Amino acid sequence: MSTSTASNKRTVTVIPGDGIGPECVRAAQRILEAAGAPIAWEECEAGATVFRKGIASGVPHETIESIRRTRVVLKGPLETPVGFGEKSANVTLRKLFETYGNIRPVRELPGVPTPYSGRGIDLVVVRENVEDLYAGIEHMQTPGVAQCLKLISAKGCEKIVRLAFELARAEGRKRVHCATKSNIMKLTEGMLKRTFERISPEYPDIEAQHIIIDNCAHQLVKRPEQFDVIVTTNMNGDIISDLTSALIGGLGFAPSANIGNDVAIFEAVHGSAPKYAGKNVINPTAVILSAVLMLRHLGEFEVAAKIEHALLVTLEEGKVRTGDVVGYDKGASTTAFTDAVIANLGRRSERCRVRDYKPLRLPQVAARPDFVRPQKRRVIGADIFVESPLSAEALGQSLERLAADSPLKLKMISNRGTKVYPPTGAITDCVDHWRCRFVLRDGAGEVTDAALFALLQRVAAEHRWMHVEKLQEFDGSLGFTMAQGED
C-alpha cells in the first residue's frame, strides 16, 4: 500500500524516464488529474540521465528511497546502452523490489485497424519476472565461450503460477496456458511445468492447459483469440509478449504491471524511441493503460473504468489518431490525442466492454531459502568444465590418467552439450570448452569435498579449469541432465 498525503491522496513514485517516456507519462497525469484520480505525484529519476552521472546502476539512492516509501511506481521508458557497461535500469528496478511478475494485457481496440480486427483479441500474458536468464549471471568461460546462467527458482515458479491463476479469478477470466521449452530444458523450464500442473487442481473453476512456447508462439499468429492467461518464464514472456502487441496494434497499445508482494511498477511496454522524442508526435496509450492498471492496484476502479471508457470512446471515434495508427505525417499530436481523451471522460463505450475487475490477491509462499527441502540427498559425481586445445580424444586418455587412483572416473566428455568421447562416430566441430563428467567407480556411497578437490588438483596440474558442477541427486531424483548421446 502507499503512502497517503493529508488530502487523502495516495503518494505515487513517478519516473518521467527516457526519449518519449516525458511526454507519454505527462499525458497520462493529465488525464488522471482530470479524472480526479486521487494520486500525488513524487517525481524522481532513474535511466540514462542517471548513468551519465556515473551511477552504474542507472538508479539513485533518492529514487530507491521514494519507492521503498511509496510502494507504487508509474515509469515511462528508460534507455540502457546496449551490448555493454551497465545492466538495464528496468531489469534493476524491477529485481530491486522483488517484482516477480509481469503482466502485459492485450486487446482488440477500436478504430485500431490490424490483420486480427474482429477477431475479439484478449489475453493477458503473465510473465516471470526476476530470475531465467534476465539474472544477467555470465562468464567468459574461455576466450571463445561465453555462458549464461538460467537460474529458474520452485519459489520463483510457485510464486508466478499462482498469480497468473489468481488474475484469471481477479478479471473473471476462465483459462490459462503455462507456456515452457521443458521438452528441451527439463529441469529449468520443466520446473514451471511441474509446478504449474502441481497447483491447477486448486483452481477447478479455471482451465488449465499446458503448451510449448514455440507452438504457442504459433498459435497466436494463427489463432490468437483461443488464449486468455498464458504463463511463461522470463524470456519466453518478453519475446511472446512483443508479438502479442503485435496482433493489437504494436507497442504503443501495450501496457505492462510489474506486480511484487511489496512494490508495484507500472511502465509501457515500449522503450524510449529517442528519435520521436520532443516532437510531441507520440501515442500514450500504452502509458495511459499502464495508469489505469496502477489504480486498480490502488482498488480505484470507478476512475480507473471511467478512463478506460473515456480511451476506448476517443479510439473508437477515429477523430484523433496517432501517427502509428494513420502514419506520422497526417497523426495527432500526443497533446491533442490526450485533450480528446478529457473531453471525453464521463462518456461510456457503446461497442467494447470493459471488465468487471476485482481486487488481486497476491500470493503468499513461504519466505525462507530453503524453498525445497529434500529429505535424501548425495552427490554422486561431478562436471570439470575444461579449457584445451587438445582432441576430444587426447583430452579423454589425458583425463582418465589423471584419474586412475581416484574413487571417480571419467564417463564422458561433451562439447556444447553433445558426448564426444569416448567416441560416438558423430561429427561435431569442437570448441575448446570441454565438459568432463566424473562419477563413482562403483556407483555406490557419495563424492566427498575432498575427492573432489584432489581429483580438480591432478586435473590441474596439466589442463586449465574454469568451473565445477556436482551432480547431485534428490530424493532419488537425478538432479542433471544428460548430453546428446550419453547413456
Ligand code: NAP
Given for the second form:
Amino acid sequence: MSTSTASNKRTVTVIPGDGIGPECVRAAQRILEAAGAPIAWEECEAGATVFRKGIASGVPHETIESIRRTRVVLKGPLETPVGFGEKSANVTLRKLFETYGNIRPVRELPGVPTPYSGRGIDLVVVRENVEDLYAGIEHMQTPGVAQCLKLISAKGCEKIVRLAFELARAEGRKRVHCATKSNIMKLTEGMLKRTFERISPEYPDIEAQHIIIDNCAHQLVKRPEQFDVIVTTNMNGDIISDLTSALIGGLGFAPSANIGNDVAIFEAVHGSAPKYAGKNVINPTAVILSAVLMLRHLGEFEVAAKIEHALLVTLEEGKVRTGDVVGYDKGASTTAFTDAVIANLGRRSERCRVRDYKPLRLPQVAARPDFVRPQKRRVIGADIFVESPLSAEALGQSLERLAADSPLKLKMISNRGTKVYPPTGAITDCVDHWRCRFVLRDGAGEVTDAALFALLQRVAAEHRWMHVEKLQEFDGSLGFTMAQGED
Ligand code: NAP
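I have the form predicted on its own already, so could you send the form predicted together with the ligand?
To see the whole picture, the full complex is given below, headed by that same chain.
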C-alpha cells in the first residue's frame, strides 16, 4: 500500500486493478490532480496479483483496512477466475462493504457516433448489487443437477427502490421504471415489484412504472430515450447495463458507482480487457466518469462539472479520439486522450448540458435483521428433495407407503418445477432430482419438527435426500409457489 496525503484533502483508496485497469485509473488520477480535486490517494491491491499470492478472496487485509478508513474507493477492473475456485474479488468487495446499490448512468456523448445518435439517451440503471443469484450460494444437489439460490430480501428491495427514487430527485429526473421478471418468479422478482408499488406513492413528483425485464430489454433497443431511471435486481441489472452502455458507444464510456451506507466504490462497468493491457490504446472515459461520480459523492460538485465539461469538449471536438471510436489503427493513445482532457479543463461544452446535481440523500432503512415480522406463521408442509433413479410413478408410490402413518401426506412430486406425480399427462424429460411435496394430511394444525424428522427418517431409510424446505404461511399468505401443473 502506498499513500499520498496532504492536508485539506479527502483520502480515497485507489485500486489500479488488472489488465487495462492501471492505465485507466492513472488517466483519471492525472485529470483529477490537474483539475485541482482535493483528493489524496491511498493505493492498494486487489484481484489477479493477490490471487497469485494465494489469497483466495483476491482482497488482502491491508486493502480492507484502507477502505474501512477512507470509505471511498476508485477502482480499476479486477480479473475474475471463471467457472471454478476463487470468487470474484469485485463481488467480494461489493459484499464486504454492503454496497447495495449499483448506479450505472449512460448518456449520448458528442463525437461518439452510434445508431442512436440524436435520440438523446440519458438514463441510469440502478441495480441491486449484493443479493439475487449473485449471493453465490450454489450446490451440486445430485451429480448431474446444480442449484443456485436466488435470494431477495424485503430489506434489500426497500433499500434499492428508495435509492432509485432518491437518485431521480437528486438528478432532477422525472420517471422510474421497475424492471422485473415477476410474472415468472412471483416471490423473488415479485418482491421488488410489490416494494416498488408500495413505496412509489411516497414520491408523487416522480412517475413510477413497472415493466417486465424482457420487454425492458426490447424497449431499450427500440426506444431507449423513453427511460430515465430503471431499478432492477442484480442479474437483470448486470445484463441490461451492458446493453445500455452499447447504446452510447460501448463499455469504454460506461461508469458506475457502488453505493452503500458506509462505503462507496467507483469503477467502470467494463472489465480488464486483457487483450489491450499495457498497450496504451484503451478509452479511459468510463473510469474518468466514475471519478466524476466519486467527486459528486464527496460533495465536490464544481470540480466534477469542470472535469465533465472538459471531457465533453474533448469528445465534441473529436480531435483526439480513442481506438474504440475510430478504429485501433487510427486511434489516439490513452495518454494522448488524457492530455487532451487536461488541456480542455476550464472550457465548457456549448452543445451538451451537464446536469445540476443535488447531494444524493441515502435512504434510511431499519437495520434490524428481522426486517419483516409477521403476526402469525404456520408450517403447513415440507418439500423434501430426493435424488433417485426411479420413475416418478415408482418414487411416488414408495413415498406414499413411507408416509402412510405420518400426519403429512405426499401431495405431489415435481421434476425441475413440473408436476410429474400423480401423473398429469405432461411429457417431462425427468432427471434424478425430485421435489417431493408433503402437506398436512387433514389441512388443519401445524407440522411439528418431530413429525417432519420422523418422516424424513423414513424417507432416508429408502431414498437419498439432499435438502428439505419447510412450507410456511405468513399472516395467512402462502410462502411458496406451486409447481407447474399443481393445483
Ligand atoms: P471486458 O474486459 O469489459 O472487455 C470486453 C470488451 O469491451 C473488450 O474486448 C473491448 O471490446 C471493450 N472494452 C472494455 N473496456 C474498454 C475500454 N476501456 N476501452 C475500449 N474498449 C473497451 O470484458 P471481458 O473480456 O468479458 O472480461 C475480462 C475480465 O474482466 C474478466 O476476468 C472479467 O471477469 C473481468 N471483469 C471485471 C469487472 C470489474 O472489475 N468490475 C467487470 C467486468 C468484467 P472490443 O473487443 O470490441 O474492442
